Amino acid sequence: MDKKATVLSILNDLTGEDFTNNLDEDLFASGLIDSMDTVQLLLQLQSQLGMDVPVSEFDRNQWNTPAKIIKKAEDAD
């Protein structure tokens, strides 16, 4: 599974939503993700993709859409 598919799978597990055709949905403004979900998201990204993002460095504005999260995952290499 590529990084995009992995991120979309994690987001689907967290929200029950499929973002394949809606990569610019603001996850926080829409209420789909809250602070507890953010911790889960970061844990899953670390577990499944090896990304290490400390919560203290998490900036909601840089992680608020599926497209931005996918870009972070792809840039992590």
Second form
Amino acid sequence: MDKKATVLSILNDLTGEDFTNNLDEDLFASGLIDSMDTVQLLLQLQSQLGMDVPVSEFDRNQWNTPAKIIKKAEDAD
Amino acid sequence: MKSLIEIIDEIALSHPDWPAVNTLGDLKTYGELKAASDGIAAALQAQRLPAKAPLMVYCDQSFTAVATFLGCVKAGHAYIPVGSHSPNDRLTMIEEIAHPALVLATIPLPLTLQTKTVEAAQLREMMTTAPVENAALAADDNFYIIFTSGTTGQPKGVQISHANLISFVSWMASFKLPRRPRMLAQAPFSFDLSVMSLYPTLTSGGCLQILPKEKTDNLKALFETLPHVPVDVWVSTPSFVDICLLSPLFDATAYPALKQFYFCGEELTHATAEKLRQRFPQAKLYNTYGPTEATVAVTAIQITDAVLADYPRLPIGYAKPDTTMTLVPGTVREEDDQQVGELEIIGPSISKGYLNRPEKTAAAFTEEHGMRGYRTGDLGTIAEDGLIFYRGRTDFQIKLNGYRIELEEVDHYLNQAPMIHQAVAVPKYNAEHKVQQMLAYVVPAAGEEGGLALTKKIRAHLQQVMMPYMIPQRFIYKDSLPLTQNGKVAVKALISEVNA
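One more: the block was the form predicted on its own; return the form predicted in complex with the partner chain.
Starting with the chain above, the whole complex follows.
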């Protein structure tokens, strides 16, 4: 599975939604993800993609859409 | 016996310059707290409100909120703390149930209530009123009333008296808190976990360390702020410390002042406790337990390495000395050679019941030989030496991130949503028996189609009527829901399906 698909699958697990056609959905504004979910999101990105995101740098304004999270995952290497 | 108010005022008179409340570097002293709360009390007494009528305080986490609470009590009124994130419907519902004599708002109210309202600017003016003598207080008078969720969408106001609170605060003092403790105040004041830091701090000359919600919502802001909150006693839900533990920098090296941790509000898992022992080997770690109806917490145990080694699922501790815990007769059954039953708490910190809800009160509270008891709805076992273990719920109540949620209440709101035909909320547990997510199985109303657009529409609707923490995280759309033989939605079957 490529990174985009993995991120979408993680988000699907968290929210029950398929964001394939809604990559620019604001996850926080719509309440689809709250601060407790972000913890799960970070843990999943780490375990499934090996992304080490320092929580202290997790500014949610930089991670608020599926597209931005996919970009972060693709830029991670 | 001295009242809590007298103790706090004595500290203010002997040490007016000691800091009492720290909000991100903005320090307010005991002298300022006394002046502000005396002023509010005097202004309230001048209004000749009905005696002992409760007052609703719509508040953020601030010095003004703390001063307002004390001002209400000094004027002879219990306060009802209502959080700034409450939806409008909850505010009007609490107003209808409680009949407050006045609403005091530390921040702008999102709607106009029928009750006369004191706006923030006016409230600040009240703080400068010349003091008068405090109203007379009786031990059984209410000190605060905290609203929890109810099963039909009707919240229940738990009445906590001066005597209830004294029982709790005296017990906390027996834990050998540091001298003039600096306790973390992260929970909103509408959640009774906040009481665990508020009064133990103020009655021991300590300084309350407020960490407001704006800072905890965004992880980056949280980790920028946390090192500047000089806490030596940590009080939070396990869920909140789990977030902090995500940062490898959350350890004794970075936070050398942290001496004690107290957890309440939900189950403390072995994994969380173990991690904390590693990160803060010198700090003392306590697991506590208690429903709002029993005043914050009634059992505790220090989680040592020995306790971790002995118990894969941690105990909730021993009952405090003035309190008895038993299993409700008729609920007890044998499970793995142990007696499991519903926990009943009997003691001086048990609430007199739910405000203006005699039937709900009679259903959950007992009285025998002049001592009140509360049937918790929590299942537990009690070892021979009195050590108590939590084993889940007797009903459909769950804890999610420390918040108490009645699944039936969530169902009630879901089924009232016009875009929903039928729905049911289902908890998803992790490997450590903690609810990780709340799901909603939804059959859309005619003309609606399941999907992101509908989820957003349902969420937007629910945000008008429900506390944010009660809204399910996931919506799963179905053509129909499984039913029991009685024609009810088969919730237990769905719970098994989700957790298979």
